[in-house]
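Read the single chain below, which is given as structure tokens and is the form predicted alone.
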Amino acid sequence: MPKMKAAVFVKKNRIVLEDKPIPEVGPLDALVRITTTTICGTDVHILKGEYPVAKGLTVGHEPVGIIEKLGSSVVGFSEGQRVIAGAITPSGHSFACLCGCASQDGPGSKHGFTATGGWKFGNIIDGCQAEYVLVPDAMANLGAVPDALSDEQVLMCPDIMSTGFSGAESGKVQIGDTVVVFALGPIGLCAVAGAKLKGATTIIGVDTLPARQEVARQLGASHIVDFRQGDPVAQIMALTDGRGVDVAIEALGTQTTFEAALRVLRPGGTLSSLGVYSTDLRIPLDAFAAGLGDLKIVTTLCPGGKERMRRLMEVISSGRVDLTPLVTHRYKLDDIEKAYELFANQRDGVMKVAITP
């Protein structure tokens, strides 16, 4: 059986490159030869044992590649075509999809809530930090990449861009809004870009790293709050003349940032949560106005599917957003363990790492 190289979860603090069989293609699948992928913060949670996956699983969920083989029932695509697929891979016909929440199309969706929703790559099926990845329900999930766009230009679309933009979309940012984004990692930076596209005219980014502050300004942030220079809540309220923000986007996943996001909302404002939380959250009585403040808390899982991918690539093609500055480091798949060591320890100003077989 033909083999491929793949980054495999072995045990806590150990992801290694191994040889695995190249997947067999079912009728609705597509086998994609990976040309570029990357490491996500969620992959680091897997590496550290903070998020459980099966031993032997290939990790990674941000694929750019070329169709190597199509399933017998797949139409509308051709072998040799350059494509991406979202980190979330809905079937298009599940209960979750048909009730308008395709991102939750996972194994438990027909029974009710499932914490991981439709996230399959590198979670419940083999992912894309490998030479090949098998894309399920290919007709619902493959997005054809325009010839004019490079791999790195579309590399953020499968997850980071889709997630960050969804923070602004779910928060229902409007023209003239004031928006704050807590934590300017890759998702937070994409949330800044999404808020600008949605019409926000004042965008406040909260972070302490100068390189991330600079990229945030490039993507549309009008103000930067450095939490090491004083209470960020007080700084944000001062910037808004005590009014508060229309939408607060929480992009880190901690009690501290969640609570701060709640405290800076104007009356009737919206907290749009993108963070992945590892412990129970507490909602302070005063910040929540004892439940009487007309406040809204919304959560979002990265939207996937081919139409989402098409729209994101249209944004890139239009030139309205350039996310290539987020790619700060590049490694070959053979050096994936070095890439993880760099990314997991956030050394050398790393934001995103491009991995190429």
Contents of the next structure:
Protein chains: 4
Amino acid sequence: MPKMKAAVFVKKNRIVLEDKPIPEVGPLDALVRITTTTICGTDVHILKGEYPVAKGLTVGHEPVGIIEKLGSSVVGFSEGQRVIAGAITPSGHSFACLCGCASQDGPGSKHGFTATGGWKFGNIIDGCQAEYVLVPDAMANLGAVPDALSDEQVLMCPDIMSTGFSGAESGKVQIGDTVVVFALGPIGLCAVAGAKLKGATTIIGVDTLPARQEVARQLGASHIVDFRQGDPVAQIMALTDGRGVDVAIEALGTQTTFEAALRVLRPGGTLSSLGVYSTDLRIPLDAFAAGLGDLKIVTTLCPGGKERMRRLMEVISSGRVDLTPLVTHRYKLDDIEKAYELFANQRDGVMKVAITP
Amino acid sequence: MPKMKAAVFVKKNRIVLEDKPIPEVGPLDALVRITTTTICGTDVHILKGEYPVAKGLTVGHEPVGIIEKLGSSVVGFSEGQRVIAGAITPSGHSFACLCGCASQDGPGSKHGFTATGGWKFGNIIDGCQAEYVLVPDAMANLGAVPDALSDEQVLMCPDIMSTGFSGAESGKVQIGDTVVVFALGPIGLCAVAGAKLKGATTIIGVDTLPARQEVARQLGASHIVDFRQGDPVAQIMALTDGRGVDVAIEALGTQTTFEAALRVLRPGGTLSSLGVYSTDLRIPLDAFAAGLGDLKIVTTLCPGGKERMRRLMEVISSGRVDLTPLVTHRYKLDDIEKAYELFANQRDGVMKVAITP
Amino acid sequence: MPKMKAAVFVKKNRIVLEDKPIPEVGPLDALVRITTTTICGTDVHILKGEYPVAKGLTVGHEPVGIIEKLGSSVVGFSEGQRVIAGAITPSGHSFACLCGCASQDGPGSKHGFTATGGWKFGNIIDGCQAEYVLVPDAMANLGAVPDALSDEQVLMCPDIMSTGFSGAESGKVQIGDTVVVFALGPIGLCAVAGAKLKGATTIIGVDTLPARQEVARQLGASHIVDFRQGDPVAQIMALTDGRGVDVAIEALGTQTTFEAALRVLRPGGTLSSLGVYSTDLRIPLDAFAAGLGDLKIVTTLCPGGKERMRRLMEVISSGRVDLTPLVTHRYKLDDIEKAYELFANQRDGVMKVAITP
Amino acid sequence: MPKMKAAVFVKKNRIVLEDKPIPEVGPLDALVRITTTTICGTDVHILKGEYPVAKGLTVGHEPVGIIEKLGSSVVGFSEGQRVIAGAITPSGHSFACLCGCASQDGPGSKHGFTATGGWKFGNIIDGCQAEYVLVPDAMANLGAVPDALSDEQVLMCPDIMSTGFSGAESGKVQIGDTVVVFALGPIGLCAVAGAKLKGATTIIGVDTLPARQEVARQLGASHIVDFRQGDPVAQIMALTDGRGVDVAIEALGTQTTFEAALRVLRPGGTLSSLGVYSTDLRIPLDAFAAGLGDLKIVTTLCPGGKERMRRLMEVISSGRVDLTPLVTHRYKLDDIEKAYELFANQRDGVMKVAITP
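Pass me the form predicted together with another copy of the chain as well; I've looked at the form predicted alone already.
The next block holds the full complex; its first chain is the one shown before.
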């Protein structure tokens, strides 16, 4: 049985490169040889033991690669084709998928829903920080990469671009909206770009790191709020002349940002939450207008599927958004443990790390 | 200056009937002689000092009556016409109104939004527990009552019917949905009726009072959960065979019901909140799927305006919903203090009290 | 190779019962033994040669039956289970499916869309007027029938109930709407029921046959317009006191009904078209307000998939809609040629014919 | 009674500058002294007698100016303030306004709807090609112009920018969509800009004039189709590799463009129609997929009201769209007859003409 290298979760604070068998290809699967992948903040949660996964699982959920072998029932793709797959790989046939909620896919569950069930790679099945990854339900999930795009150009499509854009989409950003994005990590930066693509005309980014502020401006932020310069709520209310924002996108996952996002909404506004939280959340009575403010709080898990991937790659192809400035570091798969060390500690201004087997 | 009787907030625990001048009619106003009105749970909050209003304010926000006099700029109505007006009386011309958020109307505010600004009667202007009420922005707010409908038939349109239905509307109930309504007070009962009108096929009402359970069944509840018979979350999950509900409507305003509503949602479901809260709220991390469940929390303040009133009266006229069973008691305006005493203490199985000057 | 009986299109005006091999089961398929099926108006178009299908094709697209055999990759169902499948059987994994347009499914086409591509049974693959039918993409399409429901109770779910309801859904019927349905054949009758389920309060059915008018009233029509009693447009405008309707549902497929539907719309209204047309259509300039009336024309092909089937069966289970009165005649599969003769000529007040192998 | 100059429709082919009384200001009105206005294609239809208006009516519906006098009931604005008003001036209080259909405003009509009723200036009341214009329902319609914006920068907001953007909005353009715009006159050019603002990544403009093609590219068109180079349907299908477009925007008002727009739609696509038609329209059966293609045809009349104006000016202020290249010619009001002569004959590459009293 042929072997491959894979980054495997061993125990808390231990992700190591190991040899594992190259997976067998089931009838609906595709085996993809990874050419580029990356590390996500969620992988760091896994590393630190904050998000539980099975010991021995290969981590990683952002694959770019070449189809090595297609399952016997898969049509519409060919071996040798360059593809990506979303971090979320819905089956296409669960009740969740068929009612427009594909990220909560649960094909094997009793009612067809599983909370976060669409997120399989590096969570409930082996992921893509490896030489090969098995893509389930390949017909629904493989996205053919246009020849003109490089691996690094499409590297953000599987997760952070899809997630970030969905912050603006779920918030139903309209032409002429004022939008704030709390935290300008990779997902927040993509939320800035998404808000611009949806027609927002005032886009406020909140972060304190100059490099992130700079990329935010490139991607569409019209104003930057640095929370070290004073209360961000007060600064945002001042920037909007007391009006508040139409849509506040939370892209960090903390009580502080969640609450600030709620406090800067105009009456009738929407808090679009992307963060992964690790504590209970508190909704202050006043910030919630006692339930009478026509406020909305919406959460979104990264949309996946090949149509999503196609559209995101169209955005790249059209030149409307360029996310390559986010790739600040590059490592060989062999050095992935060093990449984790850098990324987990957010050293050297790292935003995203390209990993190549 | 002619006088009228009006129920006035004097101080905490004191609403009394007093003589006040009949108001002068401005160019955009209509003076309406009240023929029937009612007391809302919110009025009880005012009585108890839990919701602050100015001393001397006439309370009440659910008017049925006859147009006594129209402002000089008002066209499209005639004196002597029988009308209702919504509890919420948007101006029609604020930025809030023009961006589809009329209940947060703020025509005089800097940006055209004021949190809960559309609620004027018995909140920021004199209300309708009186012989006369002045309806602002009459052209946007007066709803002509069809001759065939009695005062009591339309008495719920201004507030609880509009609010209750909006719970189902904001929750975007679809044909075939499973919906739960937490608390079967008048608003919860109207939410049950609204869920039925929107096509829900399983409607679960949660309450413990037999009379309310009975009305809920009449209005469309297919199942009743009595929280004294055991944990309502467990009961609802059992009723739905473990699936959870598509939409959970909160119609009470407490942490307990809010949290239970969140816990019974299927992944991707919507918590549609109608309650007026009096404490901060807590979102448990697990019930929120750490922010990854595609869950939505939406709040709605009673929609107003004459188009809303027209549609609600159409619902009554068509015979699709009959809310007269909610009128359990009747008082003269002269006896309104007794009516408050009964209603505030929820004695004698009271649901709604009709007050007639 | 075992044989089965199947109703096969031979040539114009010839559908005959023939022996055909029982189909082989591919990995994603399910073989269903038909227990009840029916004939659709579209089948009559096929019979008359007005809609072309391949010679030798088994016709019929409304299956109720028992799973005889599951494909090797199919999970989540078991042999012996009673099921239905929609007339439209989307794959779940085409671009059309993944962008919310499953009825135009085109998994094998270059871009993943094929006009009407989701309609496979009795159109591009063998249908279900036979002893057995092969259901493609079984995981996305099989709908488990609750034990409490009879075959005849769910017989309308695969097509006419789904189509008729979609007329109201695509028209975005709101609480308090006035809706007209042109033609009260089986689909128009289901559109009436759908409009009621979505909250319409005035529902006008247009037809001339007393038996259909009677069923329309049972399903929710508040008014009937008989076009033999005078111009239906004038009658509808009179019924609505000159206002016009919010949503007009066309359920026949002719210039006359299409144009009348346009003419009775209020400004800003929606024409929701379900009919299968056989000629070019003309939009009169005045009826279209020269393009300035904020009018919408939307067309919908029967939604399919197992979630749709589940919801429709919920509607039946809940008792909210009973379509069994539509089954006016019953035939054995052996006598299907007689059933066609009756149905194609609309003799004996036939609405729907139940066929049992 | 003080006089002013105004461009008045006298008879077919005669619009002349005349002296008229400066209008009296009613309680809800604002008198605006025009500083800049322009001529619309619709004005040319009026000039040619193709669209009927009353003799003696002042034409023009695109005002920029200074508030000269406010009605006695108008609050929230001040005399001397620089403002625009939309071509469409909804009342804010009709049933049409209150059901989200403000352009069909009919405050004085029996049911509150009048087809195209929101279009008042230069249609049913005196327009703004004059020294002064009376703005009805001023509180709903005046849009304060930011100091930093010039008259010419906001001159397109009242009509063509609002109309053009609405083509993309009503078409529900999504991130990654392919959109075609038929005819690159001023409204088509704004539709291109609107499609870009909504996230389209492939935007195809169809026109034959090089100057318009050039501006279209500046505003976001990624491809140009010149119908003199061959059948535009074939060219568009080739450009999209046979897929067709998600949204086709018709911005001319002819059978040819309407039909071509329908023919290039992918299954499930939307034809968003902005043109003012002057003949009946024909829907070819094949282009309409016989009613089975999930196609939508939506028409939109220019959205008005002060919130719309505010948002459009935000787009200008943000620098996201610059429409000043459309102003190709400038005239004094005294020379408006010459401006009409130029514009009506589309001489000298004219796109829009700025008129200053």
